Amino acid sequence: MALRVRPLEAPLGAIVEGVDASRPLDPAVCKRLLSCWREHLVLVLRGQALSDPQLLAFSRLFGELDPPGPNPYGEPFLKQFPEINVISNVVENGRPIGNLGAGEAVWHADMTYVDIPPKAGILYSLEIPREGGDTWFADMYAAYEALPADMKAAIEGKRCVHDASHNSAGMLRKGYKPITDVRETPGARHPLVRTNPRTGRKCLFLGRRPNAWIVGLDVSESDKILDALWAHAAQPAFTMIHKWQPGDLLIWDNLSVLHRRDEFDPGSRRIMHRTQVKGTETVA
């Protein structure tokens, strides 16, 4: 079966048909993948049956990939794939078996709290609850291009530290003290505004709104830009949603795009695993 794209009905993502992914793919479908993904910025593949071994090749047809960021417990959840990591509210024998949990996620993008994010997210779907648990995803090229030419200016050249203590579901990861004063945020300090090194193509570089500082600004005059920022990027006008089904593979562009998941009945189960692209470049 030939690869076959179908966009949504959305500012961005589209949904690929034609594509085993647990069987090696032929080149030219590897470079047409590659093409569509950078061009929808988020991947649709659905009705896949991967093992984790299958999940990593697949996921290595984009680059190197990363191992996941600190949980909150300290350790890999597979500690035979440690470059896999389980999203989940599951809990078996006292121990989450995943993390995240069943609340809501809020908009993030992945592990741009180091100076290298990773350029891509893959996340595959085991088990879903019938309800809930859906993922948004945000076009921040769309949004950058929409703002206002008075807040282009305001942000140019400004930074923005992103915090490296609690992930998007606001645990604080292990080893880490709760914030009082965004100024001492860990994590790295990223340009508000990123340039695709490979289109010249500008996006917004946000991160994740809790304990985020513009370095340089009182925090009230910081507060003021990000809540604008923030409110500005999660416009309809910019999002698409994705109902998730079992053996979903979804792969989108974690410098360009942020994501959010709804929360769901904790009584049910959701059960992902997800591996993430080393990025190549520092944000500029």
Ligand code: SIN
Given for the second form:
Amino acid sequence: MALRVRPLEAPLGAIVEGVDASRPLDPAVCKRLLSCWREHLVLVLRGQALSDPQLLAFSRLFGELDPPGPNPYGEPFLKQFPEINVISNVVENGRPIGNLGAGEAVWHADMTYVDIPPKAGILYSLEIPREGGDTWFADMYAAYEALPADMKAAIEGKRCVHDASHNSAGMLRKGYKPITDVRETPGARHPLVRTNPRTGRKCLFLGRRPNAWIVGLDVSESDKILDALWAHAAQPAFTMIHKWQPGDLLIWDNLSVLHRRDEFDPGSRRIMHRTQVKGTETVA
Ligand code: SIN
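To complete the pair, please output the form predicted together with this ligand; the form predicted alone was given just before.
Below: every chain and molecule of the assembly, starting with the one above.
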């Protein structure tokens, strides 16, 4: 079956049909998939049926895998497949089988608290609640391009610290202390404006708002700029929503897209398996 791409009626994202991600892909199909991912930033493949080894093999089409960072419990959720992160609220035998619970996961990009963050995130849904748990994506190229000129000038050349200590559900990762002064937040310090080395196009590179600090500024001045940037970046004009079905496989550009997840009923079950693809260069 030939690969077909249907852009969403949204500023970013496309549905890709005609790909069975459980099977080895023809090199031409692979090439097209990669170029669609670069163009649309979020790809949605519905109706997949993947084992963990098949998810890993598909993810490796995008590059070498980047294992997840430390979770609150201090060990991989799937010991046999440490490159897979489990995102789930399910608790079995008194122990969470995955990360992030059932609450909101705030806007973020994955693992930007390291010097070379993953370039792609891949999320595969196994079990989905009837309501809630939708995932939102925001295009940071469009957000940067729509910034007023004075804000572009204010952030040019500035770096921001990306908090390593908490996950997007606000949980402290194992081995970290709560933050009392954002000037001491642990994590990488990246430029607020990233330039795509392939295309020269600029995007906002915000990571996550909690515990962020624009290096060198007074905390109040930094907070003022960051609050304005985040209010701008999360506007509906730059976002798409994904309403999950079991068997959905999403691939996003982690260096130019932010995502967040709505809360859902903690009494329902949501199980997702996630991989990430290693970035190849520092953010510049
Ligand atoms: C994540 O933030 O990586 C998980 C998103 C989701 O649970 O939909």
